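A single chain comes next, written as structure tokens; it is the form predicted alone.
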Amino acid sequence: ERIILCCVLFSLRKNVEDFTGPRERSDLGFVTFDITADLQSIFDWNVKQLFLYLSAEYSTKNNALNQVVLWDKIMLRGDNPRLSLKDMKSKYFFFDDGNGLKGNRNITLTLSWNVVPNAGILPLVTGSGHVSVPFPDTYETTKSY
């Protein structure tokens, strides 16, 4: 399989209220990305579908490893196995449990997938396409997403 993950743009919103825990405010980021992938070689006789997902990994002073799923897609047998996605927006919110996104210099995006077979085990595969990019140093307040 050949995977190219490129043209990643991050925007960082002003700290927003976080009602899920004791913290007062959390960073909220948005991602725009392009993915080009040829997954035809994965679809053999025993592959019913693929569950593709784009995840972000990064570290902060509070957590050595943070992992967030930003986007996903189910690809069925018979679908076009060649992806050419341009200017895609994250499907899920990119919340940090604090202020770890602003100015973070090493956020790695990786495309991975689960193979759903006709019979047998469910393997988890991490793709060969990943890219590390920095988050902005300032909060954005005027652009709507």
Second form
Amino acid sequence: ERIILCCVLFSLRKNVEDFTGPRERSDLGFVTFDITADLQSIFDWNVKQLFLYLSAEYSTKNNALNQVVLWDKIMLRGDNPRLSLKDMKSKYFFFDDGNGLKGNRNITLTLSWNVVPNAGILPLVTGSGHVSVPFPDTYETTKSY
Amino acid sequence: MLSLDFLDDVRRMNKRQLYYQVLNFGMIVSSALMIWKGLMVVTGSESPIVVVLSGSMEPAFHRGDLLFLTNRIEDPIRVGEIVVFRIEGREIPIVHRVLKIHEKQNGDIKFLTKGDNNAVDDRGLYKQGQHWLEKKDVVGRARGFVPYIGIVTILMNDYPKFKVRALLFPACFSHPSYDSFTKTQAGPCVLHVCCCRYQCALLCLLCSLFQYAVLFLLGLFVLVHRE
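Starting from the form predicted alone shown above, please give the structure in the form predicted together with the partner chain.
Let us now look at the entire complex, which starts with that chain.
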């Protein structure tokens, strides 16, 4: 399978109250990305669907490891296995647990997938293309999307 | 004279047959229990096999699918994994996917889950004031799955009478193999004896397997909540 992750034309952060959960002021990141992938070779007679997800992995002062799913997609057997997505916005809010996004130089975005068979093992596979994104040092107060 | 002897024979056979059936059943129950406990140890999960009861993970898992779990401590929780977790105060576990994790240097981890078929994450399902799940809430990670078979467990839970009938069903067919020995005493041809023995052994095996399957599915008391 061929995966090209080209990402993030720009990303901003805001220091806002995490309205999706704990009411602390946390960093909120905005990421825009492109994905080009050909997953034809993964589909065989025992693959019912692929659960694709784009996850961001990074390290902060508070937490040694953070992983956030930004976007996901269910690709059923029979669907077009070639993805060519441009200018995608994240599906889920990219909230940090604290203020670790500001000035964070190394956020790694990876496309992974969970193979759901007709019956059998459920493997989790990480794709080969991954991209590193630095977040800016300052907060943006204007809306990005 | 002849008929009385025959009746004695029959009465004796029936009692032995009964004892044999009871012992056979007892053995199957205890070995099924041993296998279940053994699985618990090997996988590290208190519930190594669960049945999916809701449609919150469709189209991957449907109601009635069987999931095989492991819960090894050395396997870290990462996003994208399918976890079975229990919310404090609720006894029925939930099968959803990990959406977010924050792990500290010392290994303390807090994570958020979401069902594939749900529009929002699970914060609405957690306890009042709870925003994250922790390792202690996890029953296991789904490693393998078999479709449809768990429907039997759901049926047995919804229709308790079915439980009893399913368990006793093989008793109608189980014939102890010593039956063939009495036949040799009566003196049929050798071929007939061999056939009888083979048929009885095969039936015995099939009945035992059926009883194992029923017991296992019956033992799957852990069902996934409707959310």
